[in-house]
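Just one chain is shown here, as C-alpha cells, and it is the form predicted alone.
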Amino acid sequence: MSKIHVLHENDEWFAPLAGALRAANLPCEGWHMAEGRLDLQETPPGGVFFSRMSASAHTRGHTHSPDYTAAVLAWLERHRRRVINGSTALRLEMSKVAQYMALEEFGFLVPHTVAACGRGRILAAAKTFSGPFIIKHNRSGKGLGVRLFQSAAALQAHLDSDEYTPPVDGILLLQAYIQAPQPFITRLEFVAGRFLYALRADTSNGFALCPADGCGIGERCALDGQAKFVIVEEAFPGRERYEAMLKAHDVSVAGIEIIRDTRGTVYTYDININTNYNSAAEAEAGISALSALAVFLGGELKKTRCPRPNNS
C-alpha cells in the first residue's frame, strides 16, 4: 500500500507528526535512519518519503545517521520516488556555511562569519572581530555550541576548558553578534514551500531555542514572565525571496531564523530543515503546523497514487 515514509532518527520529535498523520487519516511509517540495510538493486516502495534528518544527530548517538539518510535519499531519487526534502536540502541542513551561500545568493543579509577549523586558526580569526561574537558548530542544531565570547582571550580560556565540545566536522563557525534591543528572535516557518507563521522566541536564558515540546526548553521568559515562544503578527521583508530560496534549494519543509539590531537591519543566521513547531504557542494561536504539513503530504500522496496521464 502506497503510503507516506518519514526517515527520521529521533522518536521524540517523529511520534508527534505520526499522530497528525494518522489524526488525518494518512497511512505512514517511520525510517529510523539510526542503522539500515540498503540492498541497491532493489526497488523503493510506493508513496512518498519526507526526509527530516536532523544535524544534531550525533547529540543523540546517531553520528552516521545523516551520511546513511543521504545514502537512502540517493536511492530514492534515483527511482524518481517522490521526495520531500531530499537530498539538496539534507545539504543545507547539514552545514551552516552552505546555508550561509543559499541565503546571500537570494539577497539575504548574513552576519559576518569566518569559518575555522584547527585550533590554531580558530583563535587567529577570532582576533579579526572588533567586537563581541559568538561561537556555533557547522553542523549544529539546538542551539549546540553557541557561545558569547567578547574577545579572543576569552575564547582562548574556552577552548582550553573542559565546557568545549569540538564540532563533529571539525568546522567551528565564528560570526559577529547582533544586538537586538530587546531579547527576541523570530523563527519564519513554511510548510509546502510557503511561509505559515512567525515565531517570536526569548534569547534571555541563552541560544538554546529548539521550539519542540520533547526539548525541554523553559516555558517562560526570564524578563517578563510570558511565554517563551509567541506566534506573532509580524511583517518581515524578503517573504518572496525566502520561498524562492526554498524552492531553488527543493525544501518545501523549513525554519528561518531571523534577528533585528538596534537600528532595524535584519540579518538571516539559520535555516532549519528538519523544523520543530511548540504546542503551547500553536495552541494560543489557533494554528497548527503539523495539520498543514499533513495536508500538504496527503496531497503529495494522492497525486503519487494518481499519476498524470502520458500525452507523449
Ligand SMILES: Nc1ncnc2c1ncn2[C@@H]1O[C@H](COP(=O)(O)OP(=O)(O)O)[C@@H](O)[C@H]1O
The other form holds:
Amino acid sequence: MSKIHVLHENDEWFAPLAGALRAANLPCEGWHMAEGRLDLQETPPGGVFFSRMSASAHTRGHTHSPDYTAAVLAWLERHRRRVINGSTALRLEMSKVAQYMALEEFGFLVPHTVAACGRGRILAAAKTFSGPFIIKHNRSGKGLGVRLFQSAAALQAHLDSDEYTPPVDGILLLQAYIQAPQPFITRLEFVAGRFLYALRADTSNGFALCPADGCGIGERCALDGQAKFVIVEEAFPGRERYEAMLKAHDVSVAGIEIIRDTRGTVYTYDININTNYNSAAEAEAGISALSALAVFLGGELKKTRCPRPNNS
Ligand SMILES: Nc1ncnc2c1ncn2[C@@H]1O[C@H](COP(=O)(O)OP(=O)(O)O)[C@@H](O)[C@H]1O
Ligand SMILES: [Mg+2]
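Structure of the form predicted in complex with this ligand, please, following the form predicted alone?
Full complex below, order starting with the chain above.
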C-alpha cells in the first residue's frame, strides 16, 4: 500500500504529524534516520516522501542523520519518487549561508553576516564589526550557540570559556545585531508552498525560540503577559517573493523568521525547512498547520495513486 513516508530523527516532533495524518485517515510511516540500511539496487516503496530532517540533529546524538538522509534522498529522487522538501531543501536546512544566498537572490535584506572557519579568522572577523553582533552556527536550530557580543574582546573571552560550543560544521557566523523596538520576532509559516500564518515570538527570555510544543509551553511574554507564541495578523513585505524563493528551492513546507529594527526595516535571518508548530497559539487562533499539511500530503499521495496520463 502506498503511504506517506516521513524521514525524521526526532520522535517527539514526528508524533504530532503522525497524529494529524492518522486523524485524516492517511497511511503514514516514520523513517527514523538515526540508523539505516540502503540497498542501492532496491526500488523504493510507493507513495510520498516527506523529509523533516533537522539541522539540530547532532544535538540529539544524530550527527550523521543529515548525511544519511541526503543519501536516501538521492536514491528516492533517482527513482522519481514524489519527495517533499527533498535534497535541495535539505541543503538549505543545513546551512544558514545557503539560506542567506537564497534570500538575497530574491531581494530580501539579510543582516550583515561574516562566515568564519578557524579561531583566528573568527576573531579577525569580529574586529570588523563596529557595533553589537551575534554569533550563531551555520548549521543549527533552536538558537544553538546564539549569543550577543558588544566587542571582539568579549567574543575572545567566550571562545576561551567552557560555555563556547563549536559549530558542528566548523563554520561560525558573525552577524550584525538587529535591535528590535520591542522584543519580538515574527515567524512566517508556509505549507504547500503558500503562506499560512504569522507567529509572533517573544525574545525577552533569550534566543531559544523553537515553537514546538514542549519547547515553550506555558511561557508568558515578559512585556504584556501574552503567551510566548501568538498568531498575529501582521502585514509583512514580500509574501509572493518568499513563496517564489521557496518554489525555486523546491521547498513546500517552511518557517521563515523576520525581525524589524527601530526604523521598521525588515530583515530575514532564518529559514526552517523542518518547522514545528505551537498548538496553544494555533488553538487560540483557530488554525492548524498540521491539518493543512495533512490535506497537502493527502493530495500529493492521491496524485501518486492516480497519475495523470502523459498526454493530458
Ligand atoms: N541578527 C540578529 N539580530 C537580533 N536577533 C537575532 C539575530 N539573529 C538571531 N537573532 C535571535 O536569535 C534567535 C535564533 O537565531 P536564528 O538565526 O533563528 O538561529 P536558529 O536557527 O538556531 O533558530 C532568533 O530567533 C532571534 O530571536
Ligand atoms: Mg530560528
